[in-house]
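This document opens with one chain alone, in structure tokens, the form predicted alone.
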Amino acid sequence: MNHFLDIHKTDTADLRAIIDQARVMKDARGDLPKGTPDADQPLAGRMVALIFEKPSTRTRVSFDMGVRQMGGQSMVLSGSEMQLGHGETIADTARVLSRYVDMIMIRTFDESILLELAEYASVPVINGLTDRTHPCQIMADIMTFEEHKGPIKGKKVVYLGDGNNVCASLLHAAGQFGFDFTFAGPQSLEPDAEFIGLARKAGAKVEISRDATEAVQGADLIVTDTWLSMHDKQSARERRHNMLRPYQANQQLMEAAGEQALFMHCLPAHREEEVTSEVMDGPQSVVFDEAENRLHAQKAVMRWCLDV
């Protein structure tokens, strides 16, 4: 049994066979309607309960599609009919569950929600995020990342703005696969000395910028999120909008990177604010390529999971 809670407790070997087993699954789904199961149906008998403390859109569908395209069978539950943590401890709720599934995605608030599942649970757990991190979004922007520019080691990746849970998972992604990471934003928002630590340890080059156009410089790379999580307040938008805007990904911005340069959101995304419409639609940008990913790389997480 394998748990997927972040990329960093992952062996390197695991997560380069997770990303290959991503490619060969959506390659042999060719152009087949997005309803027809695979060929290979490793998921036939199994259940996976799909619980969302948060609202969702990608995780939701993408977990739920692939999940059914193996041949398996989805119970989606919300944090809310299950009372998560409120009458019942989280470790009875992995008990218990445990009897019923074979195994658990979690899309949560507080890691500790996701920790004590995955330590009383007795199937696979796999984080499909937390306010720390999102590794199953990494999953696939990895993968996006090398279908069309080939293997990501070495690579610069420059991310902007929040240093949020996206930029947590890509910290841990750069130790374990072993590309540049440039952080550019303000310094209030910078990722938790511990993600960088984590990065650095394990052999990345780590750089930490104020200035958007100077960190874009040759990067391979450019990733951004949300400048507001959807549960922040309103008042906070002006004031974060005024830290933010020297890191918006704007055509400027993917001029002075160059060429070379793809471009990422994990979305949903709020055009003309951390990035343009101008960008989100033009040539370097990948995101639509990544969205579907993460039904490819998801799949091959929960494979990996259950060994099958």
Ligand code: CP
Second form
Amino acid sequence: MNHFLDIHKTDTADLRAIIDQARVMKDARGDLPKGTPDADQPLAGRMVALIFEKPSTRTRVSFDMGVRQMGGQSMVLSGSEMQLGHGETIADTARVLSRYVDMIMIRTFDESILLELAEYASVPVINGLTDRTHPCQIMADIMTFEEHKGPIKGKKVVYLGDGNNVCASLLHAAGQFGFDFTFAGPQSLEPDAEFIGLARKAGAKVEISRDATEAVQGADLIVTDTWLSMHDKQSARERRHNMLRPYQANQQLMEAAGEQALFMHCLPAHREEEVTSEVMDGPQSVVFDEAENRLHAQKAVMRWCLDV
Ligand code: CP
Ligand code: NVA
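Can you give me the structure for the form predicted in complex with phosphoric acid mono(formamide)ester, which would complement the form predicted alone we have just seen?
Every chain and every other molecule in the complex is listed next, the one we just looked at coming first.
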């Protein structure tokens, strides 16, 4: 049994095997209608609980569809409607759910909730986003990059803006997949120094820049995300926007990067804030392939968790 908690906590060889399997499974489906089951049914007889303590479109639908395509069943649970949201401990929730279901995916706030759930569950737990990281997203991003440009090892990835949960998982991936990582954003929103240290220790070249135009030169991939995450206070909006405006992913920056650069965003995007529509809908953008690949990458993650 494997938990999928974070990219830096998963073996490099396993991460690679997950991406490879995701591609094989995607190719095998071809253009089948979305509701058609896969030829292989590795999740037959399995039940998966999908717990959401925050909103979601992609994570919710892609996990649910992925389970169904692989022959399993899923139930979507809202944290606030569970006893979890009314004082039952995480540990007890983990023990109880483990008696009913074969795997748990959770999207939550503090990382400690995910970690405690994993500690007390006797079934695999998958991180569907916490305030701190978003590993499933980055597995889909790696898969998407490699579909378009081949191996990501040695490539230059530039993250613009807020050093948030998506940025943290991308930094973890830099260490595990061996790509160079540049963060361009304000000092107060830099990614966690511990994560920078981990990536460097794993051999990744990590640079921190305040100058977006300089940072994107020669990039193979430019990534950004919302300037106000679900766990951020609405009252911080204006201050953050003022700080982050110089890091907007716009056409000028894509041109400074060069035409080899792909553009990614985990979505939901706030058009004309962190990214312009010109970039989102432009020739370098692969944001909808990225969204699709959540499905394929997570199917491979779930198989790895259950070893099926
Ligand atoms: N990218 C992502 O996780 O999207 P949702 O919040 O819609 O799940
Ligand atoms: N950083 C964003 C990602 C959403 C998928 C958030 O946490 O709200």
